[in-house]
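We begin with a single chain expressed as structure tokens, specifically the form predicted alone.
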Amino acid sequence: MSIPFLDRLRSAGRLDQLFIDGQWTAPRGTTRMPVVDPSTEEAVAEVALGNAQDVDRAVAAARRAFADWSCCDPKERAEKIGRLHALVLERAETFAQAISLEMGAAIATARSAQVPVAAEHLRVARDLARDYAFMVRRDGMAIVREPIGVCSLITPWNWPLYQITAKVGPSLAAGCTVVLKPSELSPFSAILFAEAVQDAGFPDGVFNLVAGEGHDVGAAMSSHPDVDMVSITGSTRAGILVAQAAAPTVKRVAQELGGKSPNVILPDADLARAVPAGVAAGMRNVGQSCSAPTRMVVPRERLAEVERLAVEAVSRLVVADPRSESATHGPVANRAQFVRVQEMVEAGIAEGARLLCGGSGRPDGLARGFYVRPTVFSDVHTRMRIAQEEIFGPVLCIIPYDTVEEAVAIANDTVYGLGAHVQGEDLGAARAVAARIRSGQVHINNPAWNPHAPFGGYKRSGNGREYGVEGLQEYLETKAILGYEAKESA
């Protein structure tokens, strides 16, 4: 089958190259990685991977470029980022096709969510570069926010373009230079993004792309002595490894890691609105979102109604070929994730959770591909694995409670603290519960996504924040210049 964007990348040699110092270049390493279409389980291409030598080349290029990029007028940086934003929007359909192929997102989701929200991070970064006060005067001194330096950015496969722009946008706006390692499992959107960076006219070395595996390229990027900061989105295990590798050089580490987010439905909530919206949020992107609210914490006296509404909501999902316009959900992104979801569904059954719909195996009519059955368990208690471990698939746990105090305790009974939801008609009561949940974000009554809202976790969900002003500030150092304003001598 001919795939136009992939045919073009192949003919241009992009699948065999890295992007370093403004040039497409062959890697020093010889490893190649097949890219598997999760809807067919078949490889559609191979990409060349870099190694530690390629990291050295990319970091050196970023270090050379930092001197000029960090000192240029922020409005110049804003202009370049604005051009990049425009190019991503112009090429939105190509990006959507690439994301659907490389990680299985339904094409409708790729078009309506994966690409446009990724572009929003660039728009916000453009505006921040233009408007942020990089220097303020206070008490006779100047407080200056300066770019931290060369940044290693490590991104995952589940929201591939979105996670790239969430890091690249603010780091470039701050005046940093970067080396990006996208997931080797979803490389196409990253290659397309590097082409857009080149076409936007960024100076050589400001942005560098080195594909590779975590144990090789990721480790080299995290430990490199000429890297000033590393930012990773990934599993908690991966975040720990990055922090350990970075520790000897005392570089800043930002980690956006795992989650097991609660959705607390208060006794006065409108269930007809809250439950279907909660199912949609928990199973968005086939459940492959670190902040997905996969624990629905509900009043015991309303459990039967919640269960009925949840099963009805799942019945409206269409799991199908991701290229189908009617599909709401495609496969999970890779074989390892498919195996993980099957294991956890079986664990839920074995531990005594009540299966309302779904279960193990593929949906009817889908004999191949990493398709899984959207699954809802009820009568889940907090000691079950499905209530504690991140599944990263379309598996929802309904956990009943008797008092709001107990609901808050259930919400906080996890090692994670990334996101949370609260539903209720009494806004004051909902706010009070939101204030007691230990997580980096809380959504009351399903508000619209806000690209300015800082995102990051408590506990083992990580350190640091992304998005908006707080995301920009992660890439800045603070300098106090005393005596900045002259005073008359006595």
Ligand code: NAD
Given for the second form:
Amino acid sequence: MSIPFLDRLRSAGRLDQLFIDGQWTAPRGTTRMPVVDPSTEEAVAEVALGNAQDVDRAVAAARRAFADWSCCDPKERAEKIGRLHALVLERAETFAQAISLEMGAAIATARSAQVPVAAEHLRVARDLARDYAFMVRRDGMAIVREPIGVCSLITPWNWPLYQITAKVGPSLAAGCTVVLKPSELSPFSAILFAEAVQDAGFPDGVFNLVAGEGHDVGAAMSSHPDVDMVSITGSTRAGILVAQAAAPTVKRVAQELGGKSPNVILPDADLARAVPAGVAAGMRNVGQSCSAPTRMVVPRERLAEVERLAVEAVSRLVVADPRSESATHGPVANRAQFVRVQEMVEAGIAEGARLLCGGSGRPDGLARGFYVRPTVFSDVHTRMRIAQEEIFGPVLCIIPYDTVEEAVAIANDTVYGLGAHVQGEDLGAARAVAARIRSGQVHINNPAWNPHAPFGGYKRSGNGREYGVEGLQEYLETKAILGYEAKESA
Ligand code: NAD
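Since we've got the form predicted alone here, give me the form predicted together with this ligand too.
Time for the whole complex; same chain goes first.
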């Protein structure tokens, strides 16, 4: 099958190259990796992977580039990031096709969510580079916020372009230079992104792309003595390994990791609005979002009504070939994820949760591809595996409560603390619950996504914040210059 963007990348040699020091270059690594279309389970391409030597080359290039990039006028950085933002928007359809092919997002979702929200991080980074006060005067001192240095950026496959721009945008705005390792499972959008960086005219070495696997390239990027900071978005397992590898060289480590986010429906909530919105949020991107609210915590006296509305909402989802315009949901992104979701659905049944819809196996009529059945369990107990472990698939757990006190305890009964939702008509009561939930974000009554809202985890969901001004500050060091202002001689 001919896929225009892929044919072009192949004929330009991009699938066999890394982007280092402003050049497309053959890797020193010799491993190649098939890229599997999750809707057919067939390989559509093979890409070349780098190794630790390629990391050395990329870090050296980034170090050389740091001298000028870190000291240039931030407005110059804003101008380049602005050009990159414009190019991503101009090439939005190609990015959407690439993301849909590499991780199975329905094309409508790729166009309406994956690409535009990714572009937003670049827009915000552009504006911050232009407007942020990198130096302030205080108490007779100058407080200078300077770029931390060379950064290793490691990203996952679930929102592939979005996770890249959430790190590359602010790090470059801060004046850092970077080495990016995208997920080995979603290489196409990253290659297209590197092309856009090149076309935007960034100086050589400011941005480098090294494809590779976590245990190899990712580990080298985390331990490299000339890297100042490593930022990873991925599983808690990988986040721990990165922090361990980074510790001996005392790097700053930012971790955006797993989640098991609650959606607390208060007794006065408008269920006809809250439940379908909660199902949509929990199953968005086929449930493959770290902050997806997959635990719906509901008042026991309204359980039957919640169950009916949840099943109805799921029945409106269209699980189909991601290339079909009518699909709301494609397959999950890869075989490991498919196996994981099946295992967890079976665990839920075995533990005695009540299956309202979905279940194990593929949806009817889809015999091939990593398609899973959107599944809702009710009467879930907070100690069950399906209530505790991140599933990363379209599996919603309805957990009943008797008192609001108990609802808060259930919401917090997790090792994670990334996202949370609260639904209720009495805003004061909803705010009071929001204040007691231990997580980096709480959404009251489903507000729109806000690219300025700091995002990150409490507990084992990570350390640090991305997006907006807090996201920029992650990449800055603070220097106090005392005696900055000359004293009048006595
Ligand atoms: P993953 O942990 O397998 O991989 C994430 C990235 O880390 C990949 O680039 C991978 O190659 C790399 N990696 C793996 N082992 C490594 C190691 N030892 N050293 C360095 N790098 C290593 O995760 P995934 O399967 O790609 O993504 C799913 C996970 O990501 C879920 O747990 C999800 O919750 C999490 N996630 C979190 C956020 C967030 O912002 N908190 C966002 C999206 C996804």
